[in-house]
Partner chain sequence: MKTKEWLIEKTLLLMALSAVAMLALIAIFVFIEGTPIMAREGLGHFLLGRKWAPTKGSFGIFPMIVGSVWVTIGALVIAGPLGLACAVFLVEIAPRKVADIVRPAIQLLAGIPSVVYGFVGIVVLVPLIREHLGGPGLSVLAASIILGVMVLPTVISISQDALEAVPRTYKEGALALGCTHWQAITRVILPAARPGITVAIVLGLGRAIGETMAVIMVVGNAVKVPAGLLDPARTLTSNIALEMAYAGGDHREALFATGVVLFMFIMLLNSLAALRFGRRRPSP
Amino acid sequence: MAGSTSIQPIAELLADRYMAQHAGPAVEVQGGGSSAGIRAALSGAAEIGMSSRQLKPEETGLKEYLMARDAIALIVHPGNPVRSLTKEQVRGIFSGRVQRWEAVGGRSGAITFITREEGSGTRGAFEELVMGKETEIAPDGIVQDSTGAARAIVATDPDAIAYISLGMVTPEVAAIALDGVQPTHESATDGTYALTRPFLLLTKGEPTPKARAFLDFVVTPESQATIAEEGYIPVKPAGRGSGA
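May I have the structure of this chain only, in the form predicted on its own?
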């Protein structure tokens, strides 16, 4: 398995549990980003690709299996008094139009914004859901190649802001509300929180028997309960995916 660094932690956990319960070949999980995972599945470098964004129209030839849904949370340093932003304010920050915290109700200070690298599924979903087609992320942001790296910067910089998977939010950072709605499991499930995205597992054509066994394991009630415990949104066990 290879691809999204947002999916990677929960995939590794499920892989460990799968191997503990099943004799046979090991399940190896690697990161690299969603675009890399899509390419790996298409090329056969990985039996299963991982993508935390929808496939683009040109990314054909893959079967999709929905393992979970996730929310993208905006995070700041716990010492930052800002606890809510509008989508327009967030768009202004990441486009470079809004450069100081006092402009959005915070204390005086220049905003440091952290974004993900090109090809990241988290970035792709953020661009689609927040930035829109008309606004680009400014080139002067700090670019990080993993969720953990982005979170680490925010945890040590009182003026930083980033976007990460809700399931990766820890007490060292503070998740803030968007348009008055806090990112939670409940708000993402009922649709009141706007920044939600799919966690997809991908195969080129029909999966191999080994891959099929793991894909079936991912949607068992036990695995879906683990997904919920880890802060992600489970899918119904009957939903095993559809052809792309």
The other form holds:
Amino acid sequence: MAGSTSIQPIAELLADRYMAQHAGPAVEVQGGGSSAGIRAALSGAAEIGMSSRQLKPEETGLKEYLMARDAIALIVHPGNPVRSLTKEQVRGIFSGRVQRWEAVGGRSGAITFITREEGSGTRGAFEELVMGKETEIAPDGIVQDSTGAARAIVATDPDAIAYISLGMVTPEVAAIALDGVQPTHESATDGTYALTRPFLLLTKGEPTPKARAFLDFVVTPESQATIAEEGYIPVKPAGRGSGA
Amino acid sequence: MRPDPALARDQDLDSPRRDQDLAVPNGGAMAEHKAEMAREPKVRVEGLSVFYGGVQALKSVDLPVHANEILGITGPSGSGKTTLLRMVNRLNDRVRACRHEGRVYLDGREIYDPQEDVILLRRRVGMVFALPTPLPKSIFENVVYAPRIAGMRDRRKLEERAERALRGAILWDEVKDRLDDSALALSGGQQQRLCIARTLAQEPEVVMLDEPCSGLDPISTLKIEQALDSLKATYTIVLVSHNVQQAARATDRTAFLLMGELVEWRPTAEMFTNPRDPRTADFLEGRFG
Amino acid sequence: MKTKEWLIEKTLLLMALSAVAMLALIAIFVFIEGTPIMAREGLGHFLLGRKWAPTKGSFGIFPMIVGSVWVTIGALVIAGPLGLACAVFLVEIAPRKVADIVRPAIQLLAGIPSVVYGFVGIVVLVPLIREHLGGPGLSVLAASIILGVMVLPTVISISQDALEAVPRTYKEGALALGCTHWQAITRVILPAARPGITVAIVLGLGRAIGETMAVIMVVGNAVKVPAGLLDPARTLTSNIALEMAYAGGDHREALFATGVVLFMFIMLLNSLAALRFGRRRPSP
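Now show the form predicted in complex with its partner chain, given that the preceding structure was the form predicted on its own.
Then the entire complex follows, led off by the chain already shown.
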């Protein structure tokens, strides 16, 4: 399987568990990004594609299986007094209109916002969920190509803000509330927290028996518990997803 | 007829004393010799031993060099001739693993004394190397290199100095019209005379030449020897040569080095006609070296 | 015997040719993939355009060209003098014991993976710059320093070779003329080694302009023409490496075209170095 780097870590974990319990062919997990995952599934290069965004209308011919949901958290330095922003404020910051922390109720200082590279699944989800169709992420923002790097910067820079998967939030950084809703498992699961996205597994047509076995494994209660432990939002054991 | 190395080592122990013993029986030369010993030589090497790592290059050498003479130092390759020169202008200072015992005096002052200024010493004791070593600059710039380093800026003075030095090295007539050409364009013999001129331009008191003619044709060699003869009036000259004929032609006194040991040193004519030590005789007759 | 010689020669020839062929294939591939979009967008627009929004149809790589040039020059300003000083120290001044320790240490420096440099940069250097000099820390300066350290081994070892190749007679000739050791170094040895030192710097330049991983981590990657050393920037290499994994269609072609520009830069530098080598005077 191949695709979204956001899904990759949890997929690797599940693959290891799966292989430990089941004899037989190995499950190999590769990154590459959501678009690459979709292409890989379509071309047959991977039996299962991984996408952390909804498929675009032109991307047809794939069966989707929802394995989990991910919430995107906005993170700031723990010493930053700002603990809540509105979606509008976030949009302002990342589009470059709002450049000072005091404009959003913080102490005086220039905002350093960190975004992900063009084509990243997390960026795609953030653009879709926050920026909307009209506003763009300003081109002069800092770009980092991994969650780890973005988090490392926020952890050391009191004026930085970034977005990363909720599951990747660590105590070195502070996740802040959006429109008054703190990102937690609960708020993401029940839908009150707005910045959530699906983790989709994709097959071209009917899955192969080998792929089917893994897809079934992913939605067992144990696997879903693992997903929850890792900071993602599990889907209900029954909600295996539907064909596209 | 190669000397037994063990024998050479044994003789080494008492060699300084023997030098003097050897001088005694020769009547006429002895008086002259004694007179020389009386005044302070320009350069005096005293009990000098030099080691490169574990290898001993010079073995307790004692040798005076008198003002306004040409002293030849001869001996086969590897006998320590170059090392002896390099010790006199302290060019071995920065050679790692080189250490020495004994003393070297210039005008009665120990040059290895920590108080002595090595740069000043090198200005007073010039050196010309075996292979021509022009710097990749013009002829003029090569000649005035030392005065420039010493801080001379006046163009006229530099030109005067260059002309005098080039005339001294018998090179002036050949290069006076192309002083700005690259020194590297000169022939080997010209380059070597340029190096002599360069040394003269620093106005030293002692000029040491290390096999200056080793790579040169007979005519160039002759020119250099002529130059040396005319320079004797002004400078003290030490000429290292493994070429016995050159030593015979161009020097006043000759010292013979063998495997780091100073076998004997005497007026050239005397040494060539009547060598004291059988090893000297062997060398002069071309039996080794 | 003849046949054996013939066989060996031809085998060697074949191997040499295959190396060249591989290089040619890579070049051709990059050019085929990259040139159509330059033609479509117009070379001027592509090279001088300031807007890069590849998923929205804007392909201007001017900020990246400027970013690469700034970061590379910055790296050289740091690595050039430092590397040269270090080489002079090792060749001319250091006692042998010190040189014997420092030389392998420098070689080791060349063996450290670039991601480690980047990591050190992001954890140590970037916060330092932010706190003491201002700006976001992720900046041209940070990238220049990290790159400067990364190209140091190249600059040092090649300058060292150049200095060691200066005939010993030059130095001793100068010393015998009454130069101090320092004068011999600055007036004789360095000028004589200049062609080799230039090569060292140009090759260091090539390495700096091509380095990717560490740069991505510390340069900030913002698509804008940097206004100063403390501004973030994006280099040609980081542009490709950041986006290639996800890119398709025009976006992918534009990244290949970025590669073409980078290729030209490096070709130019290397031919400059080759010219310098060619002109090197045989020592007298």
